[in-house]
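Below you'll find only one chain, the form predicted on its own, shown as structure tokens.
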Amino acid sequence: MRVVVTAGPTREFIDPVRFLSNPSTGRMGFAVAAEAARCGHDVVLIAGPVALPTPKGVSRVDVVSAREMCDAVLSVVGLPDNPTVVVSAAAVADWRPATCARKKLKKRHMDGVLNLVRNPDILKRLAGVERRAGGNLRLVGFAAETGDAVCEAVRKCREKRLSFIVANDVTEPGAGFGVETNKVAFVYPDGQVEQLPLMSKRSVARRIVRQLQHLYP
């Protein structure tokens, strides 16, 4: 099957020299990836702007923004003929600036505040493709939450007409951005939740690819 995953963060700018983001370094996205290419499949990776290299047998596509994210993911969930799934792992900024200014804004000319409207939410826009697409596309989605990480993460399973997602507390040690550990709980549309314990990324993205076979059977 084809395998979609998007990994990193996104920037949205403010200028030329700032913008808006999150710690996310893309390391969940990529193993996944990484593993999901080692099963065989095909996988298309598409990366927000992260230091990792490109894993073994993967296809690579660079994005900056949110909007090119989703178009990216689009353009490839476009493609005729395999069954396809998307990984969301990206953290994908909800908002960017109204404006981007041409030139590095000085302070003198800052009012101190800054008009946001939201980004396009790209499992949202895929779930419209997934109704159209006959039982041959699927999604899963990942959760970073801080607090009840499980009851968010099936209010978004169901919104969003994913087939599982992958929920996390970014609070608990060993399961935040930046590091290569991974605490994460399966989250179903029914309500289910099969509770993983603390393990390496490389761990939790065979565990998740495994998962993806069985949409496919």
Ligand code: PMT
Contents of the next structure:
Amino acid sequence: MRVVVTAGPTREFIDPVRFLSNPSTGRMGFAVAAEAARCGHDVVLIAGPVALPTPKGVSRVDVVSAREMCDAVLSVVGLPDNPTVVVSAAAVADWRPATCARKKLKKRHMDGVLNLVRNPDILKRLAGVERRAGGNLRLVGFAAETGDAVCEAVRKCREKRLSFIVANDVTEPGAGFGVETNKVAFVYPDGQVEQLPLMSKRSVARRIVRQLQHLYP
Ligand code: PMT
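Please give the other form, namely the form predicted together with the ligand, since only the form predicted on its own has been shown so far.
And the full complex, kicking off with our chain again.
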């Protein structure tokens, strides 16, 4: 199976020295890529700006912004001939500044208001490709929530036409951004939920890859 994994944050620049971003370190996505490669899959990892080494046996494409990540994913996926799964673990910025100044903005020229525009939703774009790919493209998302993770995850799973979504409540101790562990639930479009205990991100990745292999033998 071909496995395309996105990982890390995106950066949305305001000027050459300032950007909007989030605390993703890429650990979760890199663990999925490493585990998929260990299981013998053909893995492409599309990484936002992170400080992690490339896992063994993985091809890596580095990007900075959400639009770059979207272009990279679409060009890698194309209309797949072989069964391809995209695992979207990246924390993609939903918004970017409407303009990016070419030179550092002077404080005296800033009025405290930042105009934002929507970034593309990469998984929704892929859902369009998936419709044309005759079942050869499958999508798995992550949902970073700060409350009722499962309820929001079911909505996202259906809206983005995902095979399943990995929900994590990023306010729980030991889960979400930055840490070595995660506590996730696999949530399916029909509302089924499989809650996993707190475990290392590598173990979560192992469970995800095992589930992919189970769903798409
Ligand atoms: O990188 P770490 O420090 O290890 O942290 C791991 C993590 C918390 C980043 C990871 O476990 C996680 O939850 N990743 C998804 C974060 C997120 O952006 O969730 P979301 O609920 O906002 O987005 C839902 C899904 O849509 C995600 O699969 C996301 O990649 C995707 N998305 C979001 C926005 C966008 N414009 N395009 C997308 O494809």
